[in-house]
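One chain comes next, on its own, written as C-alpha cells: the form predicted alone.
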Amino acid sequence: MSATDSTTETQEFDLIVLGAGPIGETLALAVAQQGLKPVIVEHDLVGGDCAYYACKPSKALLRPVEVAATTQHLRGVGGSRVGADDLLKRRDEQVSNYDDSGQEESLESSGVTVVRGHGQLNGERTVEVHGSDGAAQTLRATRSVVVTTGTTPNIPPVFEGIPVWDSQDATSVQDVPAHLVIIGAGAVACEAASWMNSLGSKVTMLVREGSLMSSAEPFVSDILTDQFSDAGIDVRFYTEATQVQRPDGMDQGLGKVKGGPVSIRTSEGETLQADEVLLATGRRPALESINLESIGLSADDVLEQRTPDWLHALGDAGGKHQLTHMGKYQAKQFAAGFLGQQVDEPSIEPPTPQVVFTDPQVASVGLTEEAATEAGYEVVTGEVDFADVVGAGLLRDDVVGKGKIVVDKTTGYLLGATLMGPETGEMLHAATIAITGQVPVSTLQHAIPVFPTASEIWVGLLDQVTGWSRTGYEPVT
C-alpha cells in the first residue's frame, strides 16, 4: 500500500527520532528543552532494551546475587542465599512490571511527541509509521532524522529457525530451566551464567575460543573460570554447537522455556540434553527494518557514515559502541551541534568504560596491554592482587581479583585500566577521568587514596609504573 492511500495528513517536526531507548530519549529531551518540536517513534516499550531487557534488569538480578555471595565470604554475618521468587519480583519492580506508561507520560509532558508503531524511511526526511492496528501516518522532519534503533541478536546458522532464548529472555526469565546451555563467552553470557546459576539452573557454557571475555586482560578469564568452576558452572572451551534439534519447540513468550528439550551435538562429539539454550553470541545494529533502500542506502552506508546530512545514526545503531552510557554521550554531543550550541570537543577520543557484574566484578576502561601494543605504543604496566590490599580484605575475607594499568612509556599517560575485584565498578571512574584528562602517572602518584579502602590498589599500581621507591623517584619517561 502506498503512502498516499494509507496515511493521514503529514505531520511536521524539527526532529524525528526512530527508537525510544535512552539515546533517543536523551536527544529528544535536549531538543524539546530548547523549544523545538521533536517526535520519537517506538514500536515496543518506551525506554528501550536498557530499561526493560538489558542494563537495569540484569543488574537488578545480579546485585542480590553479589550481596549473598559476599555474606558467605564474610565472617560475622552468617551467610544468606538468594530467594528466587523475591529476586524475580525485584527485577519486575525495577522494570516497572514492563509498563512504559510512566516514561511515555514523562516525555510527552516535556514536549516530546511519542508515536507508537514501526517507523520506516519513505523518502528524504520522511518517515512512515505503521501502528499495530494497521493504521499508518506520515511524519516529516524539517531538519533531521536520527536512527537510535539499538541492536538485534546475531543468530548462528545452526540455530536458525529453532526457538531458543536470547538476552531479552534471560533478563525476563519466568521459567527457570533445570539445565541451561549458554552459547557465548562475553559480558551477557557471563552475567547470565551468574544469575541463572543462583536461580538454580545447572549452567553449561559452550565457548568457541579458549577464554571468557576474550577482549579483556587475560587474567580476567583465568579468575572468572576458576570462580565459575567453584560455583558449579561448567565452562567448555573450544567447543561449538554443530547440530541442534528441538522437535517440540515453540515461542511461549519472553522468559518462558520455549517448548520441549533441546538436543545439542557439540564439536567434541558429545550430545547435550538441555531444557533451554541462551544465545549470547553478540548483537548487530538494527538497521534492516527501517527501509534504507527507499533513499538508496544500505546498512553499511550508515555504519560507515555515508549518509545525507539530514540522516544520522547514534548509539548501538551507529555501530560504534554497544553501551548505553556511550550512546547517551553521543546524543548530548549531537544535540549541542543540532541546537547550534558550542560543542566542547575532547582532546582525545573518549575512552570506553565498561563493568561486567560477575563475582568478582570486571571494570575496565581504555586499552589492554595487547591492544595498546598493537596500536603502536611502547608501554609499561603494573599489576596488583586485590588480596594484597588491606581495604579490599575488609570487604571480603577471601578476596579474589587483580588490578592492572597500562601506561604510555613516552608520555606517562594512563592508556587503560582493568580492575577485577569487589565493587570495582564504583572505582572505575577515577581511571576514566585520568585517561580523559591525560593526567601523567607522575601526578596521579600524589592523589592519595583513603586507608583502608580497596582504592588503595592504586598505590601499588602507580608505584610499579612510576619507579617510586624508598631510594627515590624516577619518572616513567
Ligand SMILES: Cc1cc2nc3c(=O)[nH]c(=O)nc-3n(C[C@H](O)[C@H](O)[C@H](O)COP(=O)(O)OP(=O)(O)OC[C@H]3O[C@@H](n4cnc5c(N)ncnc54)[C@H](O)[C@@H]3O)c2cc1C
Second form
Amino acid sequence: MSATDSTTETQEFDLIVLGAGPIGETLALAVAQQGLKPVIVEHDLVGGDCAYYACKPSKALLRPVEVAATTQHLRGVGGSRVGADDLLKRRDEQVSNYDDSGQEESLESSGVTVVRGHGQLNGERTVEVHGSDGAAQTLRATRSVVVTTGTTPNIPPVFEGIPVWDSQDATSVQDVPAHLVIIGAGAVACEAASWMNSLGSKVTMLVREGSLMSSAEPFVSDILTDQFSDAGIDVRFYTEATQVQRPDGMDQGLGKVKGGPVSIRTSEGETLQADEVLLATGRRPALESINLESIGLSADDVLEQRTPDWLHALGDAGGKHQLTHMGKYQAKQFAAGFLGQQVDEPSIEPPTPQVVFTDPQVASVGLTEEAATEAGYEVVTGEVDFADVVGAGLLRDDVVGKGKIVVDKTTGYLLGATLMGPETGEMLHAATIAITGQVPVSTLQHAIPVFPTASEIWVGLLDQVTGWSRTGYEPVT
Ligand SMILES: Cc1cc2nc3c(=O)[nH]c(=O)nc-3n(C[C@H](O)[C@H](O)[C@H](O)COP(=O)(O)OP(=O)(O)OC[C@H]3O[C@@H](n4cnc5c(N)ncnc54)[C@H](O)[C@@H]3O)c2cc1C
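Please supply the corresponding structure for the form predicted in complex with this ligand (the preceding block corresponds to the form predicted alone).
Every component of the complex follows; first up is the chain already shown.
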C-alpha cells in the first residue's frame, strides 16, 4: 500500500526500484500489473541507457550502414551511401529526441510511481532521493528495494582526468571527429568503429590483445579485421596508450568533441594525433553512488549476493550480464517470485544470445569451442562458410562469414553456435531454442531449412556433426 506519513514526509511503497532502465521498468510494470505499488527512481532519462545512449541509438545508426553496405554488394540496386545528416536525424527520432515524457506517462498510467532524482540507500528498506532542484524525499519499501542502476564506464588510468568520449558520447555523436582513436576491441568498440567510419571519421583502434572480440570464436576476429581493413579502419593489435595529452580538453556536452587535439603515445613508441578518443574499455555495475555503506555493505557484497533478503540487484547492476534481454528475463523471474507466483525454473541455465551488429553481423549463443572444452565437455564441431550457402549468396553478391556449432559428443546436445554473416541476428534464435530445449543434433537434422535461405547453413553444420546419420547420433570425430 502507498501511504504518506506527513510528519516525516516518508512515502511507502511495496517495492522501490532504483534506476528506470529496461530492467527496472520490466520489474516495476510486472509488479504494478498485479495491483501492488511500486515506485521507480530515475536521475536521468526514464527508459535508461538502453533506450537513449546504448542499444537503441547504436542500432539506429548501424542499420542504415548495414543496408547501404549490402546495396554496394548487390548488383541491380545501384549502391547507396550513408548520408551523415540523415543518419543522425534517424538516431534522434529513435531516441525520441531525448524526451522521455512518453515513457514516464506510460509507467504512471500502468500504476508505477515515477520519482525524479538521484536515489541512494539510507538504512534498511529506505531510499533517499535528491532532485536536481535540491529537494529531498524519503521512500520506504514495505518489502524490497531492487537496484537496477546499470553500469558506469571503466577509465584506464592513463586517461584519468582527461576529457574524452565514452560510449554515451559515441551513440549521441553530434560532432564527427576527423580522426577518432578507439581504445578497446569488444562489441561496443567494434560497433562504434563501424558507424563512426561510415559517418566519415578516420578510425584507429588500439587493441591491447591480439584479437577483436576475444571471447568469440577465433574466426570472428580474423574475418572482422579483414572487413575493417577493407573499410579503411586501422586496427593496431598489441598496442596500448601509454601517455595521453589534451591541453585544452573541456566537456561541452554529450556527443560533442571535447576540446582540441589529443596526443597519444602508444606502447609501440608512436605518437598519434587524434581529434577525439573513445574509451570502449568495458563498463562496471553502477553501485558506487548508492550509499551501500549506510547498510554496511560494499559493491562486492551485492555482486556476490551477500545482501539482506530485502535488497537485490538485477540487470547490468547485478554483474552477471550486460545485455538488455538477459536482464529483462531476470526481472521477470524475480517478479514472479516476488509476487508469489510459480516460478518456472529452466532445466538448464539459459544460454546467452548476443548479436554484434558489425558488417557482417556476429550472432552467437552458448559456449564457444574453447569455453566448452574448458568447462569439461568433449565436443565435436561443425564449421561452414556462408559463401557456400546458396541462400546467403542471394542476400549479397560477395558473402563473407562463417557458421560454427559446438556439440556435446556424449549427449549430442548443441552447446553453442556462432553465425557470422548477413543478417544472422535474425537466424540466431533457432540455435537458442535448440540449446535451451536440449534438442539432440540427431533430431535437429530433421528440421529442414527452406531453400534458398541463409538458414540452409544448418544442413552443412549438422551434416558435419552427425556424419550424415539418419539413424541416430554418430558424430564425425
Ligand atoms: C553502446 C552500447 C550498445 C549496446 N547495445 C546493446 C544491444 O544491442 N543489445 C543489448 O541487449 N544490450 C546492449 N547494450 C547493453 C545494454 O545497454 C544494457 O545491458 C542495458 O541498458 C541494461 O539495462 P539496465 O536497466 O540494467 O541499465 P540501464 O539501461 O543502464 O539503466 C539504468 C538506469 O538507472 C539510472 N540510475 C543509475 N543510478 C541511479 C541512481 N542512483 N538514482 C536514480 N537513477 C539511477 C540511470 O540513469 C539509468 O537510466 C549496449 C551497451 C552499450 C554501452
